[in-house]
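We begin with a single chain expressed as structure tokens, specifically the form predicted on its own.
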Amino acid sequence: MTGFIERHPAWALILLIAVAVMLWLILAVWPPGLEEAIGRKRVFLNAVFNGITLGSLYFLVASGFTLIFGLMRNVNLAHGSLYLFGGYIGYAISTWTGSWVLGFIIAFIGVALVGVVLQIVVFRRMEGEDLRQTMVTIGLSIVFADLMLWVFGGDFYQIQTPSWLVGPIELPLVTAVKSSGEAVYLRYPMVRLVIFAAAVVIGIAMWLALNRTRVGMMVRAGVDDRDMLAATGVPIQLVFVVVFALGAGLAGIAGVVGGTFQSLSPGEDTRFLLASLVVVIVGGMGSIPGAALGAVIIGLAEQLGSVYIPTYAIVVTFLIMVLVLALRPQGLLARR
């Protein structure tokens, strides 16, 4: 970053400009003629919220998508098939079981095995074939997605939220100011509050231990030279198998996430594998904070442009896409 703002001092003070723009239309008590010009503050401040919150999902995907991309330099393109299969598990769990808490368990356990046996059956046999791996994955992708829909339909399932995360808590932000001179604060789902809590935990636990554990720089390493860590007497395929594994497991931890404050359905999987995709481009290859910048700025993206230019929206988070591929083709935060 310090050195994209010594390339670009420029664009660095747009950011930087933005940010505090940012802040001001969150923390500040708008004057009349700015909701006149661009609607209420509440609906800017549910955009903002649902975005940051939509931004923790795109992370938890994304996320293994850069460990299995970014890092082992394996093109995964069955990825989405992965979120979409463990938020079903999640949802056949949490029904059953009633717990919430088992679905996320269960799901990673189940995604991971899975992960395992890909990592072992195809990407160990096809290491370093790009074009193999992603015509063999884009395959996958379609038997899975034809799979989840013969066992589970095509039809549309959420995932039951707790009790005791169920209701909204109010922040200390204001959204408008009574005649009265009485604040009225933001009321916003405790549900997306806490898994954006979670997603922040996870994000920080996975960048500690990919920079921060002998096991982290294991995987680097391996990643740069594996034949000289091999020679080390490192079981470099255990590590890489262990990776994916991770990275799948990520992938169906979303999924229950995604199920919760979202919807499962057939089609749900090319979405976030697309989301991923465009994700891993921003923020950068193998970097866990570029996937979560990107994550956060993709998030946001969507949800702003949903509120303020709906019709083009989705042109909005391509067009970001295209403007760092031009400005920084390596991503905002690539791993050096």
Second form
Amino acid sequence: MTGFIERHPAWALILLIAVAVMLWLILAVWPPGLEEAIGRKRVFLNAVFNGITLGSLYFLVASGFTLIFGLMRNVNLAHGSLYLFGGYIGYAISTWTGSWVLGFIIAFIGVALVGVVLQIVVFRRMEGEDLRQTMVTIGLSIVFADLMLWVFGGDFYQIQTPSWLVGPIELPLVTAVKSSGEAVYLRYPMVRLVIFAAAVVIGIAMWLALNRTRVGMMVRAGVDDRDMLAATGVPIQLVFVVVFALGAGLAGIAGVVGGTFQSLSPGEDTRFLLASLVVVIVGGMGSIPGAALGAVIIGLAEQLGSVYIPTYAIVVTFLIMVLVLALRPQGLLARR
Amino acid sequence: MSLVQGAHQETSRVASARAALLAWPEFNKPAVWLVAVILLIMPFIASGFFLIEIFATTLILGTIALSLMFLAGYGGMVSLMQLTIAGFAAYMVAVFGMSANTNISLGWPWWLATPMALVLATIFGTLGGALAVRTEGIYTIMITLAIGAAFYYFTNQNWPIFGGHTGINTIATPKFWGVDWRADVPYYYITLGVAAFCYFAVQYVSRAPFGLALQGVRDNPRRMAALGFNVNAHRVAAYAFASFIAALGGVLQVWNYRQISPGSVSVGACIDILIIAVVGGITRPVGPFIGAFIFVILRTFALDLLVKFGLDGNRFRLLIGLGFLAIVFWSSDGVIGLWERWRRRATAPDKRASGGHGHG
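Output the form predicted in complex with its partner chain next; the form predicted on its own has already been displayed.
Full complex below, order starting with the chain above.
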């Protein structure tokens, strides 16, 4: 952090000002002139919260993608299919048993198992052949998409939010002040906040697991130099399977989250594959903090964009990607 | 000394004769002549449906896939945005030309609108390429896929220029010299002419100094940079050339359907182009056309075939996906690779093929 400030004082200053303006916009009571210029504060706050919670969903998908890529150099373009598959499992389980949490657990296990099979059957056989892996996973994503269309049809599914999470809660953020001087507070869906918190916990747990445990040490060493790690006698194939299962399982969990926030339907697989591609390109391939940063940036850009410049919302995310590529082709938080 | 000189001249004459043969090796193969003749007399054999739905569509998709083959096969850059460039050209034809959406189309005559579309699409593709060449390998695939997806979502949302979700329809097609060039037979010959032009252009460029340098860049960019070649400039130029070919395909496509909508530039369609190129084989310019033919045949007849076997006709994408998987699994070089391996085995049954097949 201090190193960044020393190396790029101008960028650090711009970032600092942007963060300060953002915080002021969120916390302060807006003066009347501002409301006239850019609309109600409630709309803005909702867009920010939607952006951050959408970012947490993107983080769940992209972190698995980036973890698998970082360690194994495996590009799994079937990652979006794993997301959608997890969502369908979560839907089936939660409607069958009525338990939302059970849906998460079984989606994680089910999709992780698919990931293990993929790793053993596909990726182990073509280690180091990036292009073939890409082609095979594209083929797999087509096959998966059609199989899921076969089983679940083209309908939209939404996973029922459990009763203890239904409804909005009041946050201590002032959206407006009534003429009587009474403050109006922001009301926001509970479930999205809980999921945001869960994504933060998962992110921190992953960071801790990578930086404080023995397996994490192996994974990080594998990211840096796979051959050397193999040469020191670490059962690297086992590490690969574990990481692949974890990454796929995260996509499965994200599917359940996505099914609760939004809906599940054919086509969501490509949408989330592309979202995770853009997120990891912006954040830096193979970096978990990069995935987190990229996810928040893309989520915010999408939501703020769709509120304030609806026609060009997609272009904003794309422009961010172009800008990052032009200035830092390796991504914002990549180490290379 | 003079003897050496003479001998040198002799060898150089032989060499130049051989070079001419090397440049057009197809001309001394009877199969090639047969295919050319069949393609030329096709309108007298095939009905209108076959002519347009099968052969013209094959030639158009093959042309777009050819641009991907050029980038991937000679440049080592797998670009998933070739269909996006074609779609951009198609949209530009609709925007500058005449269509039913009078508040979007500028109403230029076709001979102004088409070159404009080609130029703009080439610029678009070159800019995309300039972005993509900042990265390598897998990253290129991801970035070009992201560009393609961004364009799809943009066309879906943008109403003033791209006509939003419904797109632009009833686009005028050229009519001059008393010929309606969209009528089946003239249109077939246009697609055949454009496809042949692109095919020979790619073949010519691949043997020209630029193409050779590009293949050098593909094999060893560092060495080429050390030799004084500007690696990135070669790559961007390759994108420009490929973009022009893709744009030609896009113009043909919009003339064929007379309409353009976001559905025709969707991510799935971008991936279809990759499938076509890979299934056909990305080491030779003829591959994309073979792949396109297989793809079009499957797409047109798989439904009836599946129903005939008592299966659900909607599963044709599953069939395509499984076929693609099988080809990628067993041959890194598509159908051409399979064919060549089979022929090698047939001609030399007792000789074991040495080494593995090329890297994927």
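The term rigid core refers to the maximal set of C-alpha atoms that superpose within 1.5 Å between the two forms. Numbering follows the first chain given and starts at 1. These numbers come from a predicted model, not from an experiment.
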Would you say S163 moves its Cα by 2 Å or more between the two forms, aligning on the core?
-> no
Using the core for the fit, does the CA position of G154 change by 2 Å or more between the two forms?
-> no
